[in-house]
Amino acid sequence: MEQTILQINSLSKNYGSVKALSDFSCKIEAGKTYGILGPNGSGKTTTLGIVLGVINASEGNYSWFGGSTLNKNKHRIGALLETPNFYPYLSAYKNLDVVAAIKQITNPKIDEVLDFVGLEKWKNAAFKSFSLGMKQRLAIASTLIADPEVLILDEPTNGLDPEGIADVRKLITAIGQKGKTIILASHLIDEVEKVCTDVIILKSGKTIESGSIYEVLKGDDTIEIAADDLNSLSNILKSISIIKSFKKVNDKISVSLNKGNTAAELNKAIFEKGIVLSHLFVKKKKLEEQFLELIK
C-alpha cells in the first residue's frame, strides 16, 4: 500500500493582484522522485516554501505523513531552496559538524554522508576551495546529514558547468535508489526526465499536467508517409479511420494517429484502399517538444 508522504489541497497564493499559485492539489507518494516542472515564474517555489513553512498560503492547505503537521515532522523532511552559507575557512566536516549543531543531531555520520556525496577525499579542505559543483554537493550533504525520509530541492543544478550537473543528477538518482522520496523543482525539462518518475507542470500558478513523467510527456509520434501519386495518397486518407490529422510537407505527407493505434495499421489501411507507399518514416516526439506544446 501506498504511504502519502505530502497532500497539497487546493494550495493559492497571491502578492497583491499577482496570483503566484491558483488552487493547487497534488498528492506525493513515498519512494517516488517528483519533479515540480514549468517555467520561471510558474509558482514552483512558492509550493515548496509555502509546504516548508517558510511562506504562508492565502488559501488551501497540506498536511505531510498522513495528515500530521509540518512543526511534528520537520525532522523527516531535508530541504535545500537555496545554497546554505557555509564557513569559507572551515573544512567540509566541520561545516557539516556546525549544521549538524544546529539541528540539534546527536551522533551525526559525518564521514558517511561525505562518501556518500562524493567528498570524502576533500573532508579536511576548506569550503573556500570548492569548484560550484562541489559546494552543491555540501549543500545536498547538510540536507542528509539527518537522515531524512524526504528531500526537497530547488533547482538543485542551477548555475553548474555541464560536469557539475551531471554529478548533481547521479547524486539525486542515487538518493532515489536508497528509497528516499524526493521533491524537485525545476525549469530544466532534461534534468525532470532523467532524475523523476514523476512530474507536475506548473504554468503561470496553475497545473498543467501531471503524472508517470513519460505518460504525461511521451506525446504522439507522427508518421511521415509517400506514395508515388501524392494527391490519390492524399484523398484516402481522409477515409481512414485510425488518422487525427495529416498535412502534405514538401514531397510527403506528416500524419498523426489516434491514441493507441500503429504506423503498421496505417500502413496495411493504406494498403487495402489500393496505394502501396514508397515512404514510411516514424518520428519520435521530443519530451522537450512535448513539454512546450502543454505550456503554450
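Residue numbers count along the first chain shown, from 1. Take the two forms, superpose them, and find the largest set of C-alpha atoms that agree within 1.5 Å; that set is the rigid core. None of these values were measured; they are calculated from a predicted model. First, how it differs from the form predicted in complex with its partner chain.
- If you fit the rigid core between the two forms, you'll see the Cα of residue 273 move by 2 angstroms or more.
- For residue 239, the Cα coordinates differ by 2 angstroms or more between the two forms after the core has been superposed.
- Once both forms are fitted on their core, a CA shift of 2 Å or more is seen for residue 120 between the two forms.
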The other form holds:
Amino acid sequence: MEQTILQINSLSKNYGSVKALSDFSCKIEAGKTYGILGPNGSGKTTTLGIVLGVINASEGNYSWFGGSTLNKNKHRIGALLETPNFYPYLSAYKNLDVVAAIKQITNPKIDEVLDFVGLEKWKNAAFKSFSLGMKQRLAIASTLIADPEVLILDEPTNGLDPEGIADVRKLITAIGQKGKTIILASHLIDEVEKVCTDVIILKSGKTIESGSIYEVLKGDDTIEIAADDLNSLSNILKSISIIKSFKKVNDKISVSLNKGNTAAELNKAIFEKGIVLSHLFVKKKKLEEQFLELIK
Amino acid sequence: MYLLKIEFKKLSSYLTFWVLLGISLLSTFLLTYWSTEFSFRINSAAHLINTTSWYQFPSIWGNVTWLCSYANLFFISIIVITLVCNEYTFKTIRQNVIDGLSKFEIVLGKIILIIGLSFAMTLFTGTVCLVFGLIYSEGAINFSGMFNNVNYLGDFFIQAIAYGMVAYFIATLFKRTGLSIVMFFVYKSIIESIIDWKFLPNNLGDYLPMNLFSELTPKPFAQTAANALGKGIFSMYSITSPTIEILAIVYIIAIGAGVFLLIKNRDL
Ligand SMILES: Nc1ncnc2c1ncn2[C@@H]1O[C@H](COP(=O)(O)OP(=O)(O)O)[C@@H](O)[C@H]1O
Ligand SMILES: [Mg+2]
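Next up, the form predicted in complex with its partner chain. The previous block was the form predicted on its own.
Entire complex below, previous chain first.
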C-alpha cells in the first residue's frame, strides 16, 4: 500500500533578493529512500528547514502524514539538519535525555542508540569534548531515539572520516531496509547513488530532475557512432526524431537520445535511412557526470 | 509539567547556572545581613531610621524586599539572558523545534522557568526575612501583626517575573549574551530615564515598564522619613496598589506575547 508521508506544494523562500527556493513541489511516499541532491547553496537545507518548522516559507505549503503541519507529527520524525546541535556542557547521555523528554518518550533507549552509533564509551563525556565525527554520530543517534517512521538527514556524513562515512551509509541502508522512509540531502552524488531509491535534483532553488534513480539515469547515455560516409550520416541524423543532440568528435559522432530511447532503436532508424554503421558504442555515464551535466 | 522537566534537564549539569543562582541567593542573604550599615550611606533620609527597627515585623517585609530587589534585578536578568542566548548560540532552540516542540512551547517553557526561578528567589527572600525578623525581635514577637506587610513578598514575586520577562525579550531580540546584558541595563537605567525626562509630561513616566516594576518594591525610607518628619503621606510615585500590580501583570503578558511573536516570525 502506497502512503503519502509528506506532500509539498509550491514552496518558495526568499532571503531578501536571494531566491533560496522557488516553486518546489514533491511527494514523499512511505518506505522509499529519497535523495535531495544539489550543490552547496542549492536550497536543500532550506527545504528541509521549512518542512521541519524552523524556517518560515515565503510561499506554498506542506502537509505531513496526509494531515496538517501539527507539531505532534514531529514525534514520528527523526531529523538532523545541517549541524549537530546539542548543549555543550551536557554529556552525550543527558543530551539524548533532553531529546527524549521533548519527544515525550517514556522509556527512551538511550544506551541502545548510543551503542548503535559506537558512542557507548563516551556516554558520560561532555558534548563539547567530542570530535566533529563523534558529534555527527550523536546527532544520528538522537534521530533514532524515538524509533521514527521517517528519517531526515541533511549531509549526515559531513565531517566524518572515510570509515565513519561507510558506517553511516551502511546504517542508512539498513534503516531503509526496515521499511522506514528516509530523506537524505547531500551534495555527494555517490552517496545518493549508493543509498537512495529516488532522487530530486536541485539547482539554485529549482527542481531540475526528479524520479527514481533509474528513471533519472535512463536515456541519458551517449552513443558513439561512425559510418564510412560521415557527412551523409550526420545529414540523416537531423531527421531522426529520437535524437536529442549530436556532435562530431574526431572521426565519430557522439549522439544523445531523448529519454527512454535505446541504442537499438537508433541503429534501426539509421539503417532504415539506408546507412550501415561501422561503429556503435554505448558510453554509460556515471551518475557523477550526469549530475554535473544537469546542474550546468 | 513536562516543559519544566525539559528545562530542568537542560540545566542539570550546567555549572554556570547553579553558580549564578547560588551567588544570587547568597547576595540576598548578605544584603539583608548588612542592610543596617547600608541604610546609613544610601540616602540622606537614612539618618532618620532607627536601625533596630529595620528588622522588626512587619516593616522588615517591605525593607528587605526593597533591598533585595536589586539582587533580583541583577541576577535574574543575567541568568535569563544567559540561558536564552545559549539556545541561540548552541542552535539548540532550532534543534528543540526540529525534535518536536512548537514555538509556543519553546516560549512557554522559558516563561515557566522564569516563574520557577522567581518563585525560588521569593521563597528564599521570604525565609531570610522570617529568620532575621525572628532573631531581631528578641522574643517580643507580636504574632498578630507579624505578617501585616507580607504582601510585599507577592509584589517581589511579580517583580522578579517582570524583570525576567524583560530580560527574555531583550535576549530574544539580540540573541547574544554580552550585548543583551548591556542592552538590558542600558534600557533600564538610561533609555527609560531619557524617555521619562524628555518626552513624557508629569507622572506619565511612572507607567514605563521598568519604572513601574521597580516601584513594586518601593523605597521604604520615603515613608519612614515622612512619618518621622510628621509630613503624613509622602509619595513621589503616582500609581498605587492594586493598580500597579495589575499593570505589571498586563506588561508581563504583553512582553510574553511580544517574545512569542518575535520567535514565531523568525527563522531559527
Ligand atoms: N539565513 C539566511 N540568510 C540569507 N541567505 C540564506 C540564509 N540561509 C540560506 N541562505 C541562502 O539560501 C541559499 C540556499 O541555502 P541552503 O538551503 O542552505 O543550501 P544547501 O543546503 O543546499 O547548501 C543559499 O544561496 C544561501 O546562501
Ligand atoms: Mg545545507
